[in-house]
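Heads up, the chain below is alone and in the form predicted alone; it's given as structure tokens.
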Amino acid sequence: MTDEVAVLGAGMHPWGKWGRGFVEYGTVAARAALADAGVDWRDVGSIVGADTVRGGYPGYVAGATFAKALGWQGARVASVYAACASGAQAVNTARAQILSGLADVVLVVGADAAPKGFFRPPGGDRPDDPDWLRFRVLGATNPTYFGLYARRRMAVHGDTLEDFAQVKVKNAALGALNPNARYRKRVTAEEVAASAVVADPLRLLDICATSDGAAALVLSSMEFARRHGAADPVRIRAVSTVTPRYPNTVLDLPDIATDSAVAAEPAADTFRASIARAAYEEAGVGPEDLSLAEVYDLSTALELQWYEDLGLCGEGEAAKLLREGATAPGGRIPVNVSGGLASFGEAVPAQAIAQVCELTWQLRGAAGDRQVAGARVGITANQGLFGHGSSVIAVR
């Protein structure tokens, strides 16, 4: 087990389509996290920014951008990019700085002003870029990718359109209770079924949107937390940022082919399952210890896949777990009590940080109408393109 770091503060800028720049959103979230922590900006020793990339340019190099926006005060800066896993990489970088003694207090910020519609690659020819190839060679937009996963689950495990719709119904009901969510309206299974087909079998309400938004955390050493008067803070016990193992025999975009298993035996578990396993091993806990989970529901079908990858149930049993109500509020293991991406949409560098914000509020008992009773251990799960694992375990 790695030494723990304290989460002193959490803050967000609400998700939506606001028509302003990501720096403004990130600054709002950062100030909210500092206020929540009761920490003065001048006492922050380092700031880690999770980058977004637009047209090949990484978010003005986010660490220094946010340091400037908050007011230069000499803090260390770092900027990280790992696609949708950028937030977890930022948390891990901050944790490493604290545990190495480079800083007592670190501010982590991620923010995005997403383009309208689904993500697409920038122009130009980049035949060595797997993300460019999957768009140009296969025409595999993100919704196409999500639809393929849904079809796989239907074919292999017998999941149904009704199962997918129930994931949206659950998450929309929770998002309606979250003041930071973009979509705050309950939906019915009939409304999901009646929404437009985007990538068969998935409907519009099965797929998350692209959004503007920001999230921030103030992390510190346990010693600083005690001096600061936080006797029992939420603590980060594990961060998993693992990569896949060769050979990868399950198609996982942006890669457009699998590896041959002739020369090497495939790993015992899939890439996504290995992300969670590494987090559990570092934290010294297992799925049976969890109070809640925040997972990366790019689509309703992908949320079901995460149930299995986190070990909440056996392979092929995710739909059964959902139908039993185990992942709903009051169930054995509530999932996406924030409302998930179904209610927020993607704000790429912010979403893994936002997941930790939700764990923080839940473990403090401060989540209001979304509160999971007696929450003590929470996990996040996320995946970035190009093999970036992302999982954080927080405890109290």
Second form
Amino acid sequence: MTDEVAVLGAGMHPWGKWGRGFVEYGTVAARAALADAGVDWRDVGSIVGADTVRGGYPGYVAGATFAKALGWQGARVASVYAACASGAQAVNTARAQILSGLADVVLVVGADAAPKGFFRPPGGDRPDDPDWLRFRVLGATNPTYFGLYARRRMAVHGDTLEDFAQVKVKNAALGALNPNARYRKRVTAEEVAASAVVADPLRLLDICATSDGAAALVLSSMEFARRHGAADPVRIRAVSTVTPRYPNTVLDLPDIATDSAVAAEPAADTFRASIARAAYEEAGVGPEDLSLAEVYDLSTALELQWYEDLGLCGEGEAAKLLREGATAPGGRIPVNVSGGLASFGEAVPAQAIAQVCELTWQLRGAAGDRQVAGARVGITANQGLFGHGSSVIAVR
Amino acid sequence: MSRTRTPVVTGWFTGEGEEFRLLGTRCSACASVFFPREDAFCRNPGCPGGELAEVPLSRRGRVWSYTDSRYRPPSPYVSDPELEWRPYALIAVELESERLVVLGQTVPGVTVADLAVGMEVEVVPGVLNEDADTTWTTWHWRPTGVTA
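To complete the pair, please output the form predicted in complex with its partner chain; the form predicted alone was given just before.
Shown next: the complete complex, the earlier chain at its head.
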């Protein structure tokens, strides 16, 4: 178990399709997090930006881009890219700097201005790029992978379309309570069933949208937090950034095939499960200690998969857990009380940071109408394209 | 005008008709199989590293899962925006002897309504798209017993 770092501030730019640049969103979120922390930007020793591939060079050097927008003040800078796990790696970079004594206070920012419709690879012919290949050769969009996972769950575990729809119903009801969410309308199971099929068996309302959005955190050493008057801050106790273990036998985005298990036996748990396990081991807690979880619901069916991968229930029991109401507000372990990606949509470099913002507000008891009573321990779970684990455990 | 038949990716498949095969590589040291082919290094972390030799994959496997694409995928997928979009199905297929799963499109005409997890399918040559000079060829999965 490592030492902890304090979460002094959290901030977001509301998510939606706003038609502006990612720098503007990130700067708004950063200023909100700084104000929340009561820290002057000029007193921040380091800034870490989560990169966006859609921003051209400014997006590739996100840390410096945000530092310039906030006003150059000489801070140490880093930019990190790990696809959907970029935010978690930014948090981890900040944490490593704080724990090693390189910086006392670090600003973490992620922001994106996402295209409408499917994510797609950048232009040009790149037959050595697996992401380019899956589009060129198969037309395999992200939702087609979500469809494969959903159909597999139906065949192996007996999940139904109604189970998937109920995940959306739950998350939409929570998103309706969140002023930062893009979608703030309740949805019925009938509305899910009436929406167009995108990738069999998943419908439009089973799949998360792409969005603009931003999230930021101010992290510090526990010593700085005490000096700053934050005696009992929300603390980050674990950040999991693990890679898969060979052979990875679950077909993963953006791959066209799995590893072969001919020469090496697969590990007992899958990559997704290993992400959570590493976080639990580092934090010294287990699923039974959790007050809430924010998971990466790219699709309704994928949220159910995370229940099992986080150990909230046994394999194949996720739909039962959902039906019992255990993952709804007031249940044993509420999941995606922010409304999840179902209500936010994807703003890739921001979403893992946004999950930690939600944990922060929940653990402070400051989440308003969507507050989980007495929240003490929260976990986030996410997964980045190309084998990037992403899970954060925060405590109060 | 006749178009040149060209594989959409070099070295991933070969042959015609009954002789059609997906091509992977196999490590001489640990016997790991790779698809798409790995020609530089064996990726098994427990392997000292061996020569990677081309190997044809099994023709038949079983459906691990399947889906389709009801909306036109973005480029670099090639489709004619003038034509109405016709969804294709995708199948992830478990190859027993290689112990891996390979994704692919189904043959035209086979939809998700025709598929089930666990069903046997076989690999057949297919056409991905055509332009003025070239017929881009690919692999398709077809349920066994279907001859269309």
